[in-house]
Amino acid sequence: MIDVKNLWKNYGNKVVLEGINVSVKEGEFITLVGASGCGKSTFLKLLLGTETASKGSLLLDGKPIKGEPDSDRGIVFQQYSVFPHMTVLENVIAAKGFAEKGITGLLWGRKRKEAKAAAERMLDKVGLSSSSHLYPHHLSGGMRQRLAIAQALMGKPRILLLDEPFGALDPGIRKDMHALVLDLWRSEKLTVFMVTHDLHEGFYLGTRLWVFDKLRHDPQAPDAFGAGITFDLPVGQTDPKHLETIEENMKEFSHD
């Protein structure tokens, strides 16, 4: 589904990613871990289309990924990307409206009726049916993330991008969100890329875990080299020693 060939990304003289070569089949759940600043979120932006590669190629079904977000890709951020002046139901209907042609995102008549029915079904899937009349400020953090996920899935994307979506949630709520995401991944037949700082979360949720780290280091020129994928691990076949190695590498990277 996705082929990455000799991918580089730099901002001026600062190299963020370098020499990434990897392929992903449809339906995989990829978790991305690594220290802060190692390029995980940059890679997600390249998949979304809000950033372009400096060198190399990023292909979807054999063709270059479009240079702007489209219905193939939905994204959920750590910060809740919902409209505060709209109810839960209106937020999800709006996600459908913005997928239509035009700049207002407004729906009328039959289209609005169909969008409302679809939004109600999606809210049922994410467990927010009873909260459809509430505004975002009435919701808990976990409920707001459920709403953001519902928005992202309204366009029926093939690829769901999650950028540390549970980083601000307490452990109990995170556990519930894990169950929700795994259920949606299976029921909606999604291909998922999820950035997380929690190594154990990465192993629990993913079918593959990628570790981003610098391939080369130069103390005199810390920005001269970027990160690559140093581990590509299938879940369930991981030597416990890998966990120790990865955790140590993440600590070292954070001090660079």
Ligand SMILES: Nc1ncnc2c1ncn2[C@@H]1O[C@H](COP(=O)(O)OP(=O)(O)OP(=O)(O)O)[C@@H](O)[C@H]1O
The other form holds:
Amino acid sequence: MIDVKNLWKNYGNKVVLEGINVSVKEGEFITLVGASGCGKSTFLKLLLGTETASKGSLLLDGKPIKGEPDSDRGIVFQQYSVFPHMTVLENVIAAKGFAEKGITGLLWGRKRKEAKAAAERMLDKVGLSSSSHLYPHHLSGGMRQRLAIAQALMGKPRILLLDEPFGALDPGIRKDMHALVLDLWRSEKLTVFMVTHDLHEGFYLGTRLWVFDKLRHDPQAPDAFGAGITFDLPVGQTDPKHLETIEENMKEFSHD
Amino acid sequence: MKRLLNQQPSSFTRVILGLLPFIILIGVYVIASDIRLEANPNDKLLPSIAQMSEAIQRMAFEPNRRTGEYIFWVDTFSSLQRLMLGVLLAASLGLCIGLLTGALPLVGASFSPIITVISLIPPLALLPILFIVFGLGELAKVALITIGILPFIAREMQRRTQEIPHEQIIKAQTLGANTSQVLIRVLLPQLTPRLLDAVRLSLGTGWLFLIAAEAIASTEGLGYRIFLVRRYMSMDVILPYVIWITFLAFLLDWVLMKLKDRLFPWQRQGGHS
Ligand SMILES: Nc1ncnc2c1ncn2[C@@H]1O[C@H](COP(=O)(O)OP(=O)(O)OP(=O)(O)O)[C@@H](O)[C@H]1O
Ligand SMILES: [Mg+2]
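Switching forms now, from the form predicted alone to the form predicted in complex with the ligand, please provide the structure.
Shown next: the complete complex, the earlier chain at its head.
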């Protein structure tokens, strides 16, 4: 479904990503790991359309991916991805409204009733039905991310992008969130890209693990080379040794 | 004994401590006025409280002999009307300008420089032009207030729009929202409480321009009255008027603050989540 061909991205003289060649099939669940600042979020932004490639191409179904966000690609950020002025239920209903044309995207009558029912079903799925009348600032961090996911899925995206969605959560809550995401990935038949800082997370979630790292290194000019995908591993069949070497690599990278 | 830095007043002492300066101020005034009136009963500079209440009694509760109007209330009404109209106009225009320039880069690029330049013009210098263009009627005064505070509100709203996390705007687009849906459903509702804040901050300036405009050309209004009776050194009218204006300013501020808490239950410190 997605084909990345010799993709480069640089900001001014700083090369962030270089020479990425990879393709992704519908329904894959890819976790992206790598040292801080190596360009994982940048890669997601390219997929999302808020950044454009400096060189190379990024194809969705053989056509260049759209240069602005649209309903094909849903996103959940680490924070700020729900609307603070709407209650939990309104947040999810609004997602349905935004799918309509029109000036305000407000729903009326039968459409609103349907949207409300669908929103309630979705909230039930993510375990938020008892909080549907609360405003986001009343929610815990984990509940807020559940809401963000519910909202993103309401837009029926084909691709779901998650940028360290659980980075700010406690380990216990993170476990629950993993179960939720895996469950939704299967039931909604999504293609998922998830950035995480936790390598172990990457090793048992999903179907494929990408490690971003610099392929070449010049200590005199740290900006001259960007990161590429150094490991592209199918999850489930990997050697635990791999985990150690990758972990070593990431440590080295973040030390300098 | 704790350090001064760490000593907190109890809620009772807080009230007493807050009232104390007012009581001292009034006390000092009463004594000073007494001393002066003792020396010269016709002294006009520091009228006694009795003289002031008599003046207000005359202006607020007895019809004027010549016109039959209750001058104090006529003044209050016309001043508040001008202020409200001016502020309302500035707030609605400022909201639109700020929202559009803050949210749409193309609009921002073309309007931000001119707004900055306009905000540098001293509004009082425009007053003669306003009088020439709009005549000496209500319109010129309302326009002065509007022009006086519009740049501030517009720029404040622009900054507030840009402050809303971009993640929300991207999120709305991934849900299929078009430009107007993002403006109306995501940005506008989050700007309204911030608009009330901006209005509160600009009310002081609004009063300034109101009184200036009334002082120069008017036939009634709180500012007009103060400047009119100045000729007769009627401090017994001026002082109560100043206190009344201060009270009205306080009241407006308070109402706006309460309104904001009441209308926007989703608001908390920081605001976004
Ligand atoms: N708009 C920009 N202008 C200039 N440089 C940028 C910009 N956005 C990102 N960068 C740079 O690109 C590099 C990669 O950033 P990116 O956010 O993709 O890293 P990341 O892998 O997501 O890191 P983290 O794990 O900390 O989130 C960083 O060094 C950053 O300084
Ligand atoms: Mg990142």
